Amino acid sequence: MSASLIAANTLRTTEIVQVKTESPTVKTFIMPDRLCSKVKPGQFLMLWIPGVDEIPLSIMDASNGLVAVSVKQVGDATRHLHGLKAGETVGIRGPFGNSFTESRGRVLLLGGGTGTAPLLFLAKQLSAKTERLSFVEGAKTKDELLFIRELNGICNEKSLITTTEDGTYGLQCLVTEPLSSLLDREKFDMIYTCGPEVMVKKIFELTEQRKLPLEASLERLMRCGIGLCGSCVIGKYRVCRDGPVFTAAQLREVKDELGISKMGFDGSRIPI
């Protein structure tokens, strides 16, 4: 294990300095951490909720010694985390994993749910460097769409497309539905995505049909964050060490598992 990984894997305790409510189910937690404040978009950290559990989280922003993560309440650990306030203590390990590569041409980002968080981080860094930046975000309902104000500040009106399954905001459809016509209408030098794996699989299929470059961040069960436990395996890859960002060529190698099945807490293969 390299010295840098040993340092990253050392648990540091820190205090939450700010909690922001993003939606009825999502909160952003901002904490000081020297190592994680220097990350690149796409990397993740392991957040320890004392007395409860440790969970993997994509990084939503990082600068000036601070790191931010956006967390949806989905289970016991995240329920306890949502109950914490500024001044309370948590633990951090990381940063772990690889990052998105930067493209300076015409780029498209597609986010679903809290998968929008690392893409917002990426969009902020790309906005001044790219020829054109387009963003498609989807959610079940208007209240669950994240970071609309921030994205409006980065993208112009025609470059931000929003979808909701119930039609309460933007187009009434899944986030993947406007993609076919968008890819046929415009030429993109790079496409980035993060969100539910079923969504990622559909985007992968659409970009493969058109032989377009893609980088996708995968969300899988992670217990250790350093490639030892095997809980995040997909094909020959460990998402925590070989990802979480994968290229189209790598996704091609694991397409029989992508969006189909994953490892459960007991080590068994379960359908997604």
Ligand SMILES: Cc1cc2nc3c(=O)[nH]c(=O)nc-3n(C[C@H](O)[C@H](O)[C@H](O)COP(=O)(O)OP(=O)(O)OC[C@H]3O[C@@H](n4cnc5c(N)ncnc54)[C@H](O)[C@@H]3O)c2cc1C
The other form holds:
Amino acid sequence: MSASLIAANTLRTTEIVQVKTESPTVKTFIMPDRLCSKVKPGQFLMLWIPGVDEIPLSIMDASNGLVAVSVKQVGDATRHLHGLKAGETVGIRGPFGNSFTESRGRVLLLGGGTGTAPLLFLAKQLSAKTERLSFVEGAKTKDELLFIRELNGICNEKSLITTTEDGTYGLQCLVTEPLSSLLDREKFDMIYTCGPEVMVKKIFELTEQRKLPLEASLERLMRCGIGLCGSCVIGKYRVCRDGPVFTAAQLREVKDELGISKMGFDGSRIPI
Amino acid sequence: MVQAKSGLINAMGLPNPGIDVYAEEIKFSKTVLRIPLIVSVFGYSADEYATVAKKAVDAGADAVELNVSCPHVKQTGAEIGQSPKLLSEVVQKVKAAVNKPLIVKLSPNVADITVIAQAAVEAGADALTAVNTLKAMAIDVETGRPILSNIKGGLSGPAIKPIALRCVYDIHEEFDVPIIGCGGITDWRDAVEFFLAGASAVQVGTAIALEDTEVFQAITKGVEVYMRKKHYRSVKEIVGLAHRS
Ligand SMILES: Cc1cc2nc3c(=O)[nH]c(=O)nc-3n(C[C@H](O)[C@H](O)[C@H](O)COP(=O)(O)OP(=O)(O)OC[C@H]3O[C@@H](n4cnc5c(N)ncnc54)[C@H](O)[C@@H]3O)c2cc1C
Ligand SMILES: Cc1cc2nc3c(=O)[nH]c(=O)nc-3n(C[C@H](O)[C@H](O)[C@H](O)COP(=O)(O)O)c2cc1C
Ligand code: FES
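Instead of the form predicted on its own shown above, give the structure for the form predicted together with this ligand, please.
Now the full complex is given, and it begins with the chain already shown.
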């Protein structure tokens, strides 16, 4: 980021134009924002909830001057955000971070929880360009499966696999379970994933055993979003600046931390 | 964090896991670093500063820098770095506790920085860093609310460079103590300006966000080229040159 970009990229306020309920705990917020409407899948923004806090969110969709984020209610800031309605004001900084590379050929996308959001954005962009696009999505229960309708529109029936831990929809298992056989059965030119880090770690292990290319988007505690404060480090990388998308080669360098530990609010290492 | 037009306003606080956890990191760093390690120390009382500094040095720190620019009692928001008396007590306690160079990082949020510098030097500081961030804030006009949840934060980056430079100049004018210049340094020209004002070394913070970590190499390379062109053999030769009459 050059000095001029950082200056041009100061916080600006914008009005929420639409709020969609995606699941009992996830809502999508759509806002006009020129800079963030031109991003690539994988990039994120910092969303300011006036008087509350600023939080990092992956961009779920971007086009025609609008940007969308899908947010799970987990704590103070996200609870306040969930209380906002169309017409209310939020602030945006960004876009930040790198993006997924655009692979051709056969691609596989694996999403868990709100990690499905940036992958839906990626799937939309890749669907016309790839030979074949497969998507595996997992959640605890049917209610929490996100974007099933959208994904059905992108993938054909055979190439969308859904899993729930309680068996209320799709296969009853963890999202990583159908993966072994899928990887043994089919050949993929690129695998993308975003979701809970324990899931990412498991997927990384499976692709490593088979020497397959992987790009994973990681989450860490973020405060500045511009590579300065160090809250988001994993190994020698800052997730906000060097990521959030990391390649298999980079994940190898941080495997002592991946899915194992991260930095907490006070800077101490906490287990994941 | 607020990205202002020519700088940043941060209200990070000082998130840290405490010296005992950090001591392990210091020990590990010493096994891989081939350069001296200066540890920044912060406390809520003179005794706490001394305890933390001693633990840092015992773990392997080659020097300690006292950060005295953060509020010392949360309720009042007063800084130790704004009171010559408090500062003097802290510096003396730390000096007695450690046998490594002691650097004091000064706050620019004072009427006359030389008064504070004098207190630090007389209490035994081996060097001074000037300066920490300037108290600042930003308000969103749409909602009418301060942008930082903390309301106020510290301004850093290009916006504060001329002020930081003036602080270094003022201190060098009156004291012989080595100074580490800090505030808005983004390229080699900025660094050289600080040397000319009286700094013997510089610190770089915000420029990491502007230019990424390559900024360190870019600055050192640029300074080297400047020195060669001007036929200086060492940075020492230009420290404080701007003061000649
Ligand atoms: C690059 C990136 C992209 C993200 N994308 C999404 C997304 O698309 N949708 C979504 O719902 N969530 C996303 N998150 C997570 C989201 O930022 C946190 O859920 C949110 O900050 C929680 O704030 P809170 O105050 O509601 O919760 P808190 O009460 O503060 O904490 C609840 C949990 O969220 C985690 N958390 C809190 N603050 C942060 C922070 N600043 N950065 C990272 N984690 C934090 C905490 O570790 C804790 O486990 C993303 C995080 C990162 C780093
Ligand atoms: C995000 C951020 C965190 C900082 N944390 C500290 C700190 O923990 N201790 C300290 O002494 N100074 C801290 N500072 C101040 C810087 O070290 C430096 O004094 C100031 O930012 C001015 O230099 P710069 O313009 O090069 O950033 C911090 C600055 C920023 C922007
Ligand atoms: S969030 Fe501050 S360095 Fe990444």
